[in-house]
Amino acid sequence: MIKLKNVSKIYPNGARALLNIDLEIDKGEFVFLVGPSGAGKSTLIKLLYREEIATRGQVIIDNINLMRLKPREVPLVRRNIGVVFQDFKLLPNKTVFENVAFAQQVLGKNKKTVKENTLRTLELVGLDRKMASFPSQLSGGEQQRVCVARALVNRPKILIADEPTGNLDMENALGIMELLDQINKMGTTVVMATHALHIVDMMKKRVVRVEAGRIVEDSKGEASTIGI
């Protein structure tokens, strides 16, 4: 599903974000990326949906080498990847329904399909009664649920979450984690970067620790013993 082979990323200013990364994530896995700020977690995440391009090595998603993609081919690959950000990135002048629908409209889906998919996904994340609300009328947890719905509505094979609970209180953070766990159990591969080590320890999923651009530990279902 996801393979990184000897991947390094060096930015134009000479900053080395990743060095000789080898990582494989199987279909249906739930993987946490942990590590201190500046360790390279966000860069690694961005390589997976080709927001960044590796300096060397191979980044392979579902047997497609992202390093060889032409710019016009990138949107096609991203259709199978949903992304959830820490800072929501919702359109403030659109309702909950419109924010989620927009992710499909840009792909040219017809109105009936857009409506059906949007309603189904909002029900999944528990926001079917909030579809007419605007982002400013929602709590932080509700806004993040809209982000999850937007990432899921096109039924991606992979869901990537970059600090999705970073701006949430504990109650809302746990709600988002329960939702991501539910989505994972439905068959979606989940890769989540986080500083919330108490959540990592509670979830008992595979944990990959990154330090100074290198993977230093990789534990499957043993978050409490990985030394975090």
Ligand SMILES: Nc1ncnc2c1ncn2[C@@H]1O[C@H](COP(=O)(O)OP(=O)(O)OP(=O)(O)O)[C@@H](O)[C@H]1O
Second form
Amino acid sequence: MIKLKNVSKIYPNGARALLNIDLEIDKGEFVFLVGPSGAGKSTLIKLLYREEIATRGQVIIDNINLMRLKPREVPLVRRNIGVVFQDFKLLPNKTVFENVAFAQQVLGKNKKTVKENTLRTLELVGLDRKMASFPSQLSGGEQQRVCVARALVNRPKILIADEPTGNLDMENALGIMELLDQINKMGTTVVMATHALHIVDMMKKRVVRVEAGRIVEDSKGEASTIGI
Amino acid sequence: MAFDSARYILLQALQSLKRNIWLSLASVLTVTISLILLGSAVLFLANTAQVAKTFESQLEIAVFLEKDYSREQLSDLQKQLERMEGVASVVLTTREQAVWQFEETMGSDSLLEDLGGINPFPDKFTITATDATLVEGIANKIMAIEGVSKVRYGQGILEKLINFTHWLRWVGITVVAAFSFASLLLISLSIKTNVNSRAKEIQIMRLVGASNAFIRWPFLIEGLIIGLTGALVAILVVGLGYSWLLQYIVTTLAFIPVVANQQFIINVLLLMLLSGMAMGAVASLLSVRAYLKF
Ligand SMILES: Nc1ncnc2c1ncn2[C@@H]1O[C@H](COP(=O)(O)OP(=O)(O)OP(=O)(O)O)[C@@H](O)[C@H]1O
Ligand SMILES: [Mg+2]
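Requested next: the structure of the form predicted together with the named molecule (the form predicted alone having been shown above).
Whole complex next, starting from this chain.
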């Protein structure tokens, strides 16, 4: 599903964010990206949804080589990838429903489809009763659920999350993790960068550890967590 | 699908216009000014061209002869002149006729006596050409004929008029270009402001894979609305102004040949409309382009 071959990313200012990364993630996997601040986790994630382009190497998503992608093909690839951030990036003057519906409207979907998909997805994240609220009227956890709903509503094959629990308290963080696990069990490949090691410990999923732009540990094939 | 998207796009554009109403109005105003200038310049140039053409066609060549010609010689010469290429008419004014004409205009009947019986006027042919551009060539040929002392035609005046319209054309182009540039800048500024205030929305649109075209549409529509509004105001001003001017000239300065051709005026107004829309579209595409690089 996701394949990085000998990928390096050097930013224009010379920052060497990733060096010779080889990584393969199968369909349906749940993978944590961990590592110290500045290790390159966010950079790796940006390569996946082609916010950034690798300086060297190949990034292949669902058999599409992002290095050979024409600019006008980028949106088509993004429709296959849902993205969730630490800061929620919700539109403050739109309701919960509108925020989630927005992701489909801008793809030109018709009203009926938009409504059906939005309701179904809000139900999935447990926010169907709050769909008329504005983001400012929701808790952090609820806001992040809206983001997850928005990332999922177009039924992407891959869900990418960059520190989705970073701004949440323990209880809300666990709620989000439960949700991501559920989504993963429904078949979506999940990649999540995080500093929350207790969560990583608890989830017992594959862990890829990045330090100074290199993968230093990968628990693929191991049953349990690696030493953190 | 198309309908929902179109509604969304139009709504976005209108909201943007409203959000920065003063900037929007300033943009509309500059578009209006540039288009008024454009329309006026085109109409003015068309009219000067018309005036030049009319006066050109009225251009005459006056040929003064040297010595005393007999009647036969004069009529031979007249026939020779009439046979020349490009000559439309040849009218003879003899020295005697010239004296009478002069006396008539001066209100005296003793001019010859006053001058001691010597007629100072030469015989004169007045020639019109079939085409104003031939005048100079004809005049030069006549100059070479023996016995011709002087040939006079509108030397200078015509050139001055043509030079003036050329000069005016360049001034017009420069002024219109400067104002168009200013309106491009202002439209861009107002659209950029709106792009910035919608940065988060655009970020999300890109994230979920909205096509670039879809993201651009609201801004394109916004630019088009600014251009169109500016153009309509300008068309109103120029259209009404010109028809009032035509009325005025036709009733009080009837000798000036104005361009009153309906189709031409409509074409000028259409040109203004299209220019306005083009300005809006170009400005919005330029200002959004930088924000939508992948
Ligand atoms: N846009 C950018 N331009 C230049 N350098 C950048 C840019 N983004 C990141 N970097 C640099 O690349 C390196 C990796 O950054 P990255 O954001 O990927 O780290 P991270 O692992 O996500 O860190 P954190 O855990 O703090 O979020 C850092 O040294 C950072 O300064
Ligand atoms: Mg990061």
